[in-house]
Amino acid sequence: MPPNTAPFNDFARQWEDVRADALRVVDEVGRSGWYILGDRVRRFEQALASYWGFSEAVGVASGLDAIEIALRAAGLRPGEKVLTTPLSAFASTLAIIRAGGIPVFCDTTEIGLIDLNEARAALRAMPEIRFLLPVHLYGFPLDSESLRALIGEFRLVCVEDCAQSIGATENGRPTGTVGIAAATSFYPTKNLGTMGDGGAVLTSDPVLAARARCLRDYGQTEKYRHTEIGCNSRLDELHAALLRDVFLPRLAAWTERRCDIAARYLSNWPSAAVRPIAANQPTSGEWRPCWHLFPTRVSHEKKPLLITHLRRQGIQPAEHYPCLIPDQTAMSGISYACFGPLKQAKRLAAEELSLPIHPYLSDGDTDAVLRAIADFSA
């Protein structure tokens, strides 16, 4: 095999770039002999929610935890039903269901986004139903108009699912600012990731905001003095002033640079047979996405085919959510709807392929990425 030419991350060469401003971090955490819910994450909180458009950020475990305690801080009561999209990672509907909500899944739109017209008539059919999780897939942003419009119509519970969206807009408009609360994750995939796990519950609802922050400390409003069942979720000072101070700081120029990758890869796209997700959608001006990855489409038939040739010239492709999330084994047991037979969403989950963009990506390992695909369809 030859050397990877184009990893799906390099965090070899990140390291690189942060290392000096890492270890200093690190350094000035251990001097200070506070590693919990102290200082650093308040002024992490500070400036994520300021960079994000909000007033209030709450530092959490993980990107899941970030959804569940939002929703439940957003007042889901067990037995509720919450729709969202059956084509997303596996923690979309673990929060739901963690949280004691019941998942009712509607299809997606050709670029893997839950599909608002299907969603409207899911919840005409079900009028119970008060809660909307929807996801910003591949760092595309939904429609905020429409979202908004939705929400109003069913005066919905909208909690949106960001942990891939940092940095996308949509008519200027950050995803994550129509519904009550966004969560956010900063695994280290993510385009704001950490060097461990992370996440939070972005919101300008003080009184959500609060009780976020009561259910991430065992559900304590003072020390000791518990007020409901929560849990235990905290971002620690380590990795909140790792993003403070080393990864937010970046995040603007990385995010530029994913953008051009994705231009790049799109005005030079040469193949018919393998076809960028959103080849038909705007990519600067009113939908800007934040290219957290550059989805295509290939046969099924095709797709095995076309991962071991990549792989065969040093490109690490990946399948992202090739098994929808109704179908997957752990669902068996639990309670959960769908409406309609999700035909665009199995589709999806059926020919869905990541080409590598991370900022460190450089322009010949792009131009060797289109070289791959072009021999491929030759």
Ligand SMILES: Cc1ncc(COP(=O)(O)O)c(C=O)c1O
The other form holds:
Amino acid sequence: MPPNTAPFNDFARQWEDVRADALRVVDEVGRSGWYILGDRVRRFEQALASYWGFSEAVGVASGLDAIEIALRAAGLRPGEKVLTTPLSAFASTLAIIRAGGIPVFCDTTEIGLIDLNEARAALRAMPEIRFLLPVHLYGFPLDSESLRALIGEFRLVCVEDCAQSIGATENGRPTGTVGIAAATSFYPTKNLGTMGDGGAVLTSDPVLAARARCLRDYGQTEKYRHTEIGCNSRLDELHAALLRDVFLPRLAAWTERRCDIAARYLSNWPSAAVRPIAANQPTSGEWRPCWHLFPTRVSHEKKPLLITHLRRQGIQPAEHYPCLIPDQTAMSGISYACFGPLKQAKRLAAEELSLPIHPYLSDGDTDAVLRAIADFSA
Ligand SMILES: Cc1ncc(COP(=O)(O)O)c(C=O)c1O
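Okay, that was the form predicted on its own. Show me the form predicted in complex with the named molecule next.
First the chain shown before, then all remaining chains and molecules of the complex.
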């Protein structure tokens, strides 16, 4: 077995770093004797909302639930179409389906984000579409002015999938703040992950926030008064306390470290056969990804060879995402539509390969990744 030079995530090193703080938090929550929807959830919601620039955050059980609840709270009714991207975690579309919506997929740009020009064409062709679910994939922010213009032109209700984009900004604007609400995930591998599942709806619309709070808790507005058919999707006190006291205080430094690693990769890139997906984007100033992932592209034929080559050297790559959502078996029998042949998204699905970029990667690990990429092209 090769040494584990660069795992895709490194929870062993993370635990060494957070252990003392995490154990203290577990002890505090245990002693409090209050485990569901208490002060710790409220305090984390406030901290997260102010970190991100919203007036409200609603903690829920996962990123998937956050999207579904945000769509429902924003007024999505069963049978309504939602324009979205075919290249994302399956959860983005699953949330639309669970909310009763009909996903409509349009193509992406070369860097994997929903193509807003294609979206405009799709909206012209299907004027009945009222909802938009863009995804700031890989931690790459979408162009906020173009997104705002599209929302205004077609009077869209937009929920932004920010599961991968906490900390990313564009023109100084955090992702998620153009639409009516954002949804995020605290899955452990996310930039702000916890030690289990969790998610949040973020919004500055108090009516939407109140509805999301009601939906996450059986649709009740007060104890035993149910006004909606809700679900059980409550963030628990333990994860809220871990997030507020252990992980959120480290997020800015973690994001900075991800940005340093991306800059190190990009400025020393040694290969023409493997290319960073964001190679031609400005990496500072107006466009500031939070580098949830470091996606590259390599020809479809060479990808399996590159995966084997990297693994042999203890470097763990990952694919995001090798199969487009409309091509998943689970979509057979589901109502959906594709606008056009989704050419760019298909190419990306075939060619994308992500390299490790977690904040516990040392400069030495990063250099080992670059050496392995250089050897591959040699
Ligand atoms: C873009 C995107 N949307 C939604 C989700 C769903 O989040 P969760 O795994 O917390 O349900 C994820 C995470 O896998 C994601 O990457």
